[in-house]
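Encoded as structure tokens, the following chain is the form predicted alone, with no partner shown.
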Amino acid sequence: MTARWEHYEHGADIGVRGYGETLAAAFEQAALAMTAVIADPAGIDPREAVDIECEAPDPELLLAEWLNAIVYEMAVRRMLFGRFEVSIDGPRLKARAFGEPTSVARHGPAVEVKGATYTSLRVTRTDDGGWLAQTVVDV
């Protein structure tokens, strides 16, 4: 399974699906997923890191605190991520994310993104033996 990312059509929210042959892997393709509704993050120059932790009793939880944390530290930060790294061990998921702060000329931020809701969160395995983790965003 190659990772990657994509969006999918939800009313006037935004779908996000990340997948990856690990669970780390679909969860980072997730917030790739994430920053494009904002941005391309490819244009994101990735000089800063930022440690990021948070748990959950299930995967499904676990993706949505993950994305939240990210708008949270964007927000605060006034950062965008362009690359993630993640780890999961069980409830707990470590990550540090990579970006810079937030230029209006240079990234031309397209909209906010609010959070990640429970609506269509999904975290599962793939036919291929991969994982995807989706959920719908608030814009």
Given for the second form:
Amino acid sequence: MTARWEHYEHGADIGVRGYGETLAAAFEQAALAMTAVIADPAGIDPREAVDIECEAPDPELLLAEWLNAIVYEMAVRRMLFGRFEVSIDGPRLKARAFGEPTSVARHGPAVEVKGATYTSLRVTRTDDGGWLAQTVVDV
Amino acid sequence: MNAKDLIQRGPCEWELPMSGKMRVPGLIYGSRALVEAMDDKVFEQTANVATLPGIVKAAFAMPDAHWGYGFPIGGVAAFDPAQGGVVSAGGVGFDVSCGVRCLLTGLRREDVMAVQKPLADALFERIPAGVGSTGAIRLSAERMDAMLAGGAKWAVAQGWGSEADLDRIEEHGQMLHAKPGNVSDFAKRRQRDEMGTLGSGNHYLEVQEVAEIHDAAIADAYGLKAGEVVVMIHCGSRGLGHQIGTEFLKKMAIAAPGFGLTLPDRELACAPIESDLGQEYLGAMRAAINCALANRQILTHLVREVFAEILPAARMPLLYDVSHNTCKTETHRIDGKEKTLHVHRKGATRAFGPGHPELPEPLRKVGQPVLIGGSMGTGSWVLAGTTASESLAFSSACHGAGRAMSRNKAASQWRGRQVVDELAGRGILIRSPSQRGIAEEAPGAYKDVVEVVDAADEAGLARKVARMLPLVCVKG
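Right, the form predicted alone is done, so what does the form predicted together with its partner chain look like?
Expanding to the full complex; the earlier chain stays at the top.
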């Protein structure tokens, strides 16, 4: 399976979905999908690293927790992240998010993400043995 | 579950009959066309809300309802604490107390059009808007707590507005029983630099012309005159409210089994009102309401400063300020008896009718202003709360047009520049830090607001008073 992300339709908000060979890779891709709601991830220079840790009792709540941790770091640091490295050990997630301060001129950010919701929240194996991680983010 | 499952009860009233674990029926307000166009998820979510403990009378959906999370956007539900009623973080939403306020100006359209461009530029320069924007205010820990306890009343005491403003805000500008101590340091940290900012997405500041008067007597009581100009501000509790929503959604989802709650949907995460977690959330949510009230008050001050420089003849009293995403403790009459209920309005407006003691004297005779945001091209509305609304939906009405198209679809259909040029051709100036943001918010991405307000009027939820058309719009 090739790691990739996509958006899916939701009336008012946006669904973010990541695929990867491992759970961690799917979480990295879901994070990129969320970034893409705001700005093009390819246009973000990954020159600063921020460490993120979180935990939750199950993989679905962990996905929401992970995306919300990124929302928090984006908000308080006024940064955008274009690359993620995630490792997951049971209920715990450790990650590094690489990015730079938000530039309105260069990134053209469209909309803030308020939070990752539990709407259509799903973390599951795919038919080809990989992982899918998805949820709707509130904008 | 879809529109075919509904039983028509009136021209704009549809019952979703009880089935499965529903404790009460659902009631959907809207014209046949609006209801048939609603996402089936609205009916499914309304039915899910109806399963929650302590729900009173029905789970309601307003004419602008659409698929939300847990509750539909446009969902209203009241819970009785004495019957094991619950409070739901998903039933309030992430942008706690997001709302609209309307300022009168006393200016004529032509006064404003003579300075339309410098006014648009000055508002855009002065009002921080968009992703990553910060305000000029930095709050220390003590001032943060004072703001969270005091709301707009705190903002006025700081010099941002006048005492007269407070009467024209729900709860007189200050939500009581807020508990700043229940707000996490994360939420406070997110808000530290965000006071007096507009945000992004569907948040905006608009200078509008009163284009049509539909009820002359009420318009007169509101001070709305055809051809005059008003300013509407739509924004909420910014990062603080978002963080509170995020944190309590998780807490309630994890705690639900311990309360014996079987949730049909994780987003319906809730806690008994009388539990420690329920009370903790209510204290934090009320603090977030105060944050939104203070934020709109500071933005009002910035708007008044800009007008004072460019159009010094403007007198800018507040017509009213309404909140959308809240859970409020209110007294309602059920089967002839007064009960204290916790009314959730998620993407819905409180709409008190004439005579309600909460309303200031000049508005009490005619009912509460209900401010309905449209889109930057189709205009907004002022409605008035009705006496009937109390028995129809716990004095609630719609809050906006509601999206008709996803953001992705809108962004692929329009370009920001194209929308700006087209609207400029119609005399509407748009200012925004984001071209894609403009495309996502293009007028065509929204439902027809006229259909929504017509349905609200016909159903008796609120009465049409005036229609506004935009002249200048600052988009977040």
